[in-house]
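One chain is shown next in structure tokens, namely the form predicted alone.
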Amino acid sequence: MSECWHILGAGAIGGLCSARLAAAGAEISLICRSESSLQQFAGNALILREQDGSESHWGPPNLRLELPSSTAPIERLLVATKAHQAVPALAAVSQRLTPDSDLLLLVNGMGVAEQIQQRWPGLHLYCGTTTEGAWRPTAGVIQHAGKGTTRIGRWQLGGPAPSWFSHWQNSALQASWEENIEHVLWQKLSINCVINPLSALHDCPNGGLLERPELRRQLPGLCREVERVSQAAGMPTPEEGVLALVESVIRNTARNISSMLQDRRAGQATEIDYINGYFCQQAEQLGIDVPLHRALLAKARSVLQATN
């Protein structure tokens, strides 16, 4: 079996995973969406800058750059795009997939896996989430901003880890295998649907949600609604409660700028529909009224779309 990973998404997380997997011995083909984006990589190499200032350069033969139009078949594909870009990006390379292709989806929010499963039902679909911190100062350069953990599992089917998971275990991504990845993704959604829109709307780092009284007062009601929907959906909730979990994450990431706020500041489309939109959709399907989240979603859509 080939040890090659194709990676869709040459941004911060896609680039970080490319370098970490290459260091673990996998062959990497990083798919750039256009010729112009490919040309932005100096010398066709990816540069990873560590927190201590050291650098590693990744190019052929360990890491190759290619376009979606390449004809090489794809056996294992990591999708690390923005949530709203995942399906169009996958469609651009779908002709290269085989009946045995494995796809690992590593995006923020939820709802994309269902879209992929419906459109490409034959794919072996896996999902993951990571707390690794990274950003891209320039094209082709990835700055590692903080160590985290990466959790991966097979979507809806569970089961033991496939053989390719060894690439992740042997990397510096601190990867663990999850029998029920849906529960893991839901917990992350529960946190993000509170922190992300509030921080983006009020243009503040995560810590501002506890420091500013008018924002801190909104947290208990939003978290109670999350608990009600989680219970109705059969999703586990933390023993200490969602509010305690959210406040703990805020304290531990006080200086962090949420991905939604980063997108707002950059004038880019946010993942609001795959975070808050998905949560409110699930609540409606379960017959749970979430007026606070519906109001937050409406305001976020109005303000964030106006800034794109």
Ligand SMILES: NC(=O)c1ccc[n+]([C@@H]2O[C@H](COP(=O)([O-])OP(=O)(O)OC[C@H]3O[C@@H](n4cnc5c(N)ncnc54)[C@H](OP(=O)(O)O)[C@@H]3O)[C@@H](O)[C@H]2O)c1
Given for the second form:
Amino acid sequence: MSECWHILGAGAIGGLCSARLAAAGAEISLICRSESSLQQFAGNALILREQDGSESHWGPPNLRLELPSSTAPIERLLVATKAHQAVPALAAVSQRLTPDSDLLLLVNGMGVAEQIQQRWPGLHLYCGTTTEGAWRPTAGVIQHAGKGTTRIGRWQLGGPAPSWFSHWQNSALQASWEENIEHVLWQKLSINCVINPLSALHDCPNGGLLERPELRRQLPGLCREVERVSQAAGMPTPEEGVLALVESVIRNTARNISSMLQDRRAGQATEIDYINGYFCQQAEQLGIDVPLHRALLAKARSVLQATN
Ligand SMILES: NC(=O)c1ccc[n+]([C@@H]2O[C@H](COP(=O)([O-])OP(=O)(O)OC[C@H]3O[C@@H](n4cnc5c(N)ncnc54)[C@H](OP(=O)(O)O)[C@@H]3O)[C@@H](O)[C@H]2O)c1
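Would you mind giving the form predicted together with the ligand, to go alongside the form predicted alone above?
Full assembly next; the chain just shown is listed first.
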């Protein structure tokens, strides 16, 4: 088995995974969006800054930068763009995929996997979700912000881990293999679709959702709707109930700025359509009315206007 990974999305998570997998011995080709974004990598190398301030530099032969227009076939691709960027980014390299290519989608929210499967039905599709934290102070430099875990599984088919999963296990990414990745993604979505839009709309860290009475009051109703849709969709619901889980996540991440609020503050498009949009779409397909979530989605769409 080759140890080669192409990584599409040279941002925070794509950069972090590139450096972690390269450190574990994989050969990484990091695909930059354009010539100008590639040129911003000083000395053609990616720099990873750890939380303790130490730095590692990743360049040839372990890590090479390339453009979507390169002609080398892609055997194994990690997609680590924002959710709304994934399909256009993939379209730009799709001529390089082979009938046997494996694709691992590591984006927040849900709905992108379905779009990919519909457009490229032959791909072997895997999905993942990560609680690693990283950001990009400048192009080519990734700041690791928090250690997390990464959960990966075969989209809709389940089954045992492929041999390439050992790259992830041998890395510092603390990866686990999931028999049912849809359940894992749904559980994350059901928490995010409450916390993310409320925190982004009200410009507060997660903890504000329990501290501010007008926000706290909204949690039970939103969580009840999540529970009803989860049950109708055949998704497992937490034993303690969705509200208790959401409240415990809020307490444990009280100082965190949700990704949706980070995007809002940075003037970037949010992933709302793949979090709350997906949730409301599922509810509609299942015939479950979710008026509170519909109102939240409408408000979020009107306020969190896309700028890219
Ligand atoms: N950052 C975190 O701590 C974190 C944690 C957990 C989950 N996530 C999730 O991980 C995903 C990636 O987030 P991120 O923070 O890494 O985002 P990011 O830093 O904005 O990185 C996205 C990258 O995708 C690139 N890209 C966009 N369109 C492209 C195209 N057509 N062709 C090639 N490259 C393209 C962007 O290129 P440019 O540089 O040219 O814009 C950027 O480098 C999101 O779904 C996010 O919610 C992030």
